[in-house]
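As a starting point, one isolated chain is supplied in structure tokens, in the form predicted on its own.
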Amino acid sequence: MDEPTHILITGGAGFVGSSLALAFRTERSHATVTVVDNLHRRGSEKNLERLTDAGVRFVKGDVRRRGALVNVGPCDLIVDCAAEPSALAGVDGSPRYAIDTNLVGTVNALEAARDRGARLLFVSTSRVYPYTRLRVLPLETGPCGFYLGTPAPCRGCSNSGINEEFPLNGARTLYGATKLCSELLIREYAEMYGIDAVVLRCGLIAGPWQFGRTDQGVVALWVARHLFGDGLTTIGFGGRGDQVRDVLHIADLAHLVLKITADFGVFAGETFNVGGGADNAVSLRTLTEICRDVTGRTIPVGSDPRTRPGDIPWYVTDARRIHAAADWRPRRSVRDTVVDVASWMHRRRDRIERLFS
């Protein structure tokens, strides 16, 4: 076991970064935890009080800048969570913020790891898998939305989901492209400079303290609209809400990260798909039903049949490699996640409702 004693988290005021920082402080009280964030994403400033209360050191900085990680103190583990996570990034404007944050930011994290001899845990995304390939899978429609027909149409795809062998050639959105480029650079730094690194290709993550919006954070958005009274629209693939994703509770991700970082050498050099898996796959239509049941509210749900750039009809994480490697499985269901999000929103309604309007 080789647990870290000085942990640096980029994007550490965001949903994933702040949740991991707090998990480290709870389970590794001997370790110092520093988070760096530019507070660009709306709602991230809401995490500062709970980070400070837990003894996490906050440094306002922008990972796009070369010197942002120079004077943040010692570290033996860097967790790179900084990202512009929208699949629509660059569609209606400049791509520079997404490219500079997601790719240049990772270069700066790698340089910081090289300078300090630190290990790197990179939070990547399932969006590295091309939507152009996911859209041509032989999907069928059932009462719970899309599902994969048989036989499996290609390498890396089965009824268990998409695994790490799924083909990577094809368009994947700027978000996905920058994350894949970062993965490639991480591999080169590992080979050239001996940096120990682990890449986690995460699917849809949800839980309390996620300030979801229409292009990212769908579970939080769906719960918020039910609680706070605004309507929703199911977009793309006929507008029926048949598209399916699997959901991973943030606490289950934190549990996995703690296991990996406690014995980093065992996992170094590997790339893993991480998600809720087939047992936690849900369509937008079914998610709406769960939200209605949990909140006791019914809201209008509109329909827009137009499919946007980057939209995918079906993605389920096949996480069997990480299940075996880490002896880890998600403990919380989709309904558990919705209940936790709804409870958090209800308790803090006065402080957060406007962020979802």
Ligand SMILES: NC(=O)c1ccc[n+]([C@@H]2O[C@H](COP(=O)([O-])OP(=O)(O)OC[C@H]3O[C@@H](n4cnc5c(N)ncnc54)[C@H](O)[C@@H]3O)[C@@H](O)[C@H]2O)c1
Contents of the next structure:
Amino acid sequence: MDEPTHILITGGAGFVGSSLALAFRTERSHATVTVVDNLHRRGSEKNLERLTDAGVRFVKGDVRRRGALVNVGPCDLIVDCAAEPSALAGVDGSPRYAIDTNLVGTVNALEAARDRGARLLFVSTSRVYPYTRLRVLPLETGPCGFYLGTPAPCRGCSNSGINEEFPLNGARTLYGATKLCSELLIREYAEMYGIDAVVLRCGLIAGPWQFGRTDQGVVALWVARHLFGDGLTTIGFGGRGDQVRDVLHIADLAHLVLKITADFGVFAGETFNVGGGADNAVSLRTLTEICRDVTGRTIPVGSDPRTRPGDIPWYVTDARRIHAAADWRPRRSVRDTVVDVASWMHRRRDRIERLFS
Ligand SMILES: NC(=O)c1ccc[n+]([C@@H]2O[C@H](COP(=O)([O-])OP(=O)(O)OC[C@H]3O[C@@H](n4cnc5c(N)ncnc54)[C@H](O)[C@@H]3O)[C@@H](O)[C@H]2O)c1
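Got the form predicted on its own; could you also share the form predicted together with this ligand?
Below, the chain from earlier opens the complete complex, with every other chain and molecule after it.
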């Protein structure tokens, strides 16, 4: 065991970063935790109070800027969570913000790690797997949405989901491309400079303190619309809500990150798929039913059959490698996640409702 003593989290006011910062403060109270964030994401400012109350140091900074991570104090572990995390980034305009944050920001994190001899935990994404390949999987439609028609149609894909062997050639969205480019640079820094790094390719993560939008954070958006009114639209793939994702509760991700960072040397150099897995996979239609049940409210759900650029009909994480390596399994179901999100929103309604309009 070699636990970090000074932890730096980029994008640490965001959903994932703030949740990990607080988990470190709770479970590793001997460690200092500093978060750097430019508060670009609407809602991230709402996390500042709970971060500072827990003793997390907040530094307002922009990871696109070279040197942004230079004068932020000592660190022996960097957790890179700063991102423009939308798969639609760049669709309606310049891709520059996403490239500068997601890729240049990671280079700046790597440089900070190189300067200090720190370790790097990179929160990557399942979006590194090309949508052009995911879209041509042989899918059938059942009462619970899409499912694989052939048990193992190609390398890296089975009824257990997509594993790390899934082919990487094809288009993957700008978001996915910036993350994969970052992964490649991380590998080179690891080889050339001996930086210990772990890459977690995460599927859909959800939980309290996520300020979901129509282009990112679907569970939070779905619950918010059920609780606060306003309708929803299922977009793409015929517009029936058949598309499927597996859901990982943020607390389960935090549990995994604590395990990995407590024994970093064991995991260094590895890339893992991380997600809720086949047991926690739901279609949008099923998510709507769960939201109705949990909130006791039924809202109009419209339909738009047109598929958005880069969207995928089915993604389920095959996380068996990390299950075995870390002796870790998600504990919370999709319903547990919806209950937790709804309860957070209910309690905080006055302060957060407008962020979901
Ligand atoms: N939420 C998910 O479902 C999910 C799934 C897979 C991977 N991820 C990855 O997890 C990480 C965190 O995502 P999230 O869901 O917490 O998103 P988020 O938008 O809530 O958090 C990202 C944070 O980065 C900050 N940020 C953006 N640009 C910045 C810049 N130039 N300088 C400094 N800070 C900047 C934002 O203000 C925000 O607080 C991302 O790397 C994302 O790719 C998230």
